[in-house]
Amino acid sequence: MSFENITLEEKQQALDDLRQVKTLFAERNWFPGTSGNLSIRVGEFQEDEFHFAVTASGKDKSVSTPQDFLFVDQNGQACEATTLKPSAETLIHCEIYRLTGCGAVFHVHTVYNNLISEWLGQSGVVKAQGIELIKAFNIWEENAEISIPVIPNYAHIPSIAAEVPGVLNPAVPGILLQNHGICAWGKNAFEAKRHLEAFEFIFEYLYRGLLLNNVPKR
């Protein structure tokens, strides 16, 4: 489906959903500086042709302006004439969409996901077991364990995107960039938000667990 054939209503709905999520995450301080990015796919999906709305690069996500978002194609190129540039990690979003056909990808930088990726991700994964919020990923086994992939934080974004196919696990809808942030996805904005919130709970849980392990028992 060409971009021109996607209805105006669907495009406007994607932008409205992005505004709401951006506002919510900004209130949680998940976009320090101008970091992080959000995207929502519009129109039909084909592996070699799809489109999505994405946050523009270098914008303060704590405020709303007409220049907050733009539409790009499967290569991260703008679909319309614009002076805006897509967020730096857009190529990572492209790769996640191509591999999963998902409906939304959210990427945030938090202290917890940075520390956990750095301290527990040296083997290439962060493992979590027996945490209630694992159920947010529709994993219901008792004492379930997940392995969250961790990839290097190259300065060259295409090099990061090239790592995604080798580590992406559809059952665990998130990838950590070491000492950088997490990309989480879902079939729509609601599911991507749920997954991201679950990952952030897990990272804080693991972090606080590390602290407690260093507290002498009385």
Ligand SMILES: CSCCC(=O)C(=O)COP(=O)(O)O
Contents of the next structure:
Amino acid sequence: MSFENITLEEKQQALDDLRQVKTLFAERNWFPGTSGNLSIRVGEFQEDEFHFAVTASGKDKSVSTPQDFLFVDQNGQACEATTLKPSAETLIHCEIYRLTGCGAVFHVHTVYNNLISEWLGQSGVVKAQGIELIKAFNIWEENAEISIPVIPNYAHIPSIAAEVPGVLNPAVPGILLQNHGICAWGKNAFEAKRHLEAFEFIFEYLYRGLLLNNVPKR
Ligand SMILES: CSCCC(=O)C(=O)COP(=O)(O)O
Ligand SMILES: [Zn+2]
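Would you mind generating the form predicted together with the named molecule now that we have the form predicted alone?
The next block holds the full complex; its first chain is the one shown before.
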């Protein structure tokens, strides 16, 4: 499906949804220092042709302006004439869409996701077990364990994107970038937000659990 054939209503809905999520996450201080990026896919999905709205690079994501988003294709190229630059990390979003066909990808930097990727992710995965919020990933078995992949934080973004196919865990809708942040996704913005919130709860739980390590359970 070409970008021109996607309805204006669908494009506007994606922009409205992105703005709402951006405002909410900014209120949580999830975009410190212009970090983070968000995207929502529009139109039909084919592995070799899809389109999404993405945050423009380097913006203060705690303010709302008419220049916050642009539409790009499966290669991260702008679909319309614009002076805006897509997020520097757009290629990671492209790769996640290509592999999963998902509807939204959200990336945030938090102290918890940075510390956990660094302290518990040296093996290439962060494991979490028996935490109720794992059910937010639609994993319902008792005492379930998940492995969240961790990719080295290469300065060269295409090198990060190239690692995604080798590490993506279809059961776990997120990938950590070491000492950088997390990308979480879902079939739509609602699900991507739920997944991201669950990851952040798990990271805070693991962090606080490390601090309690020497305190016996009673
Ligand atoms: C100051 S944060 C460094 C870049 C980054 O990791 C990020 O998430 C924001 O980059 P963008 O180009 O999307 O603004
Ligand atoms: Zn980032």
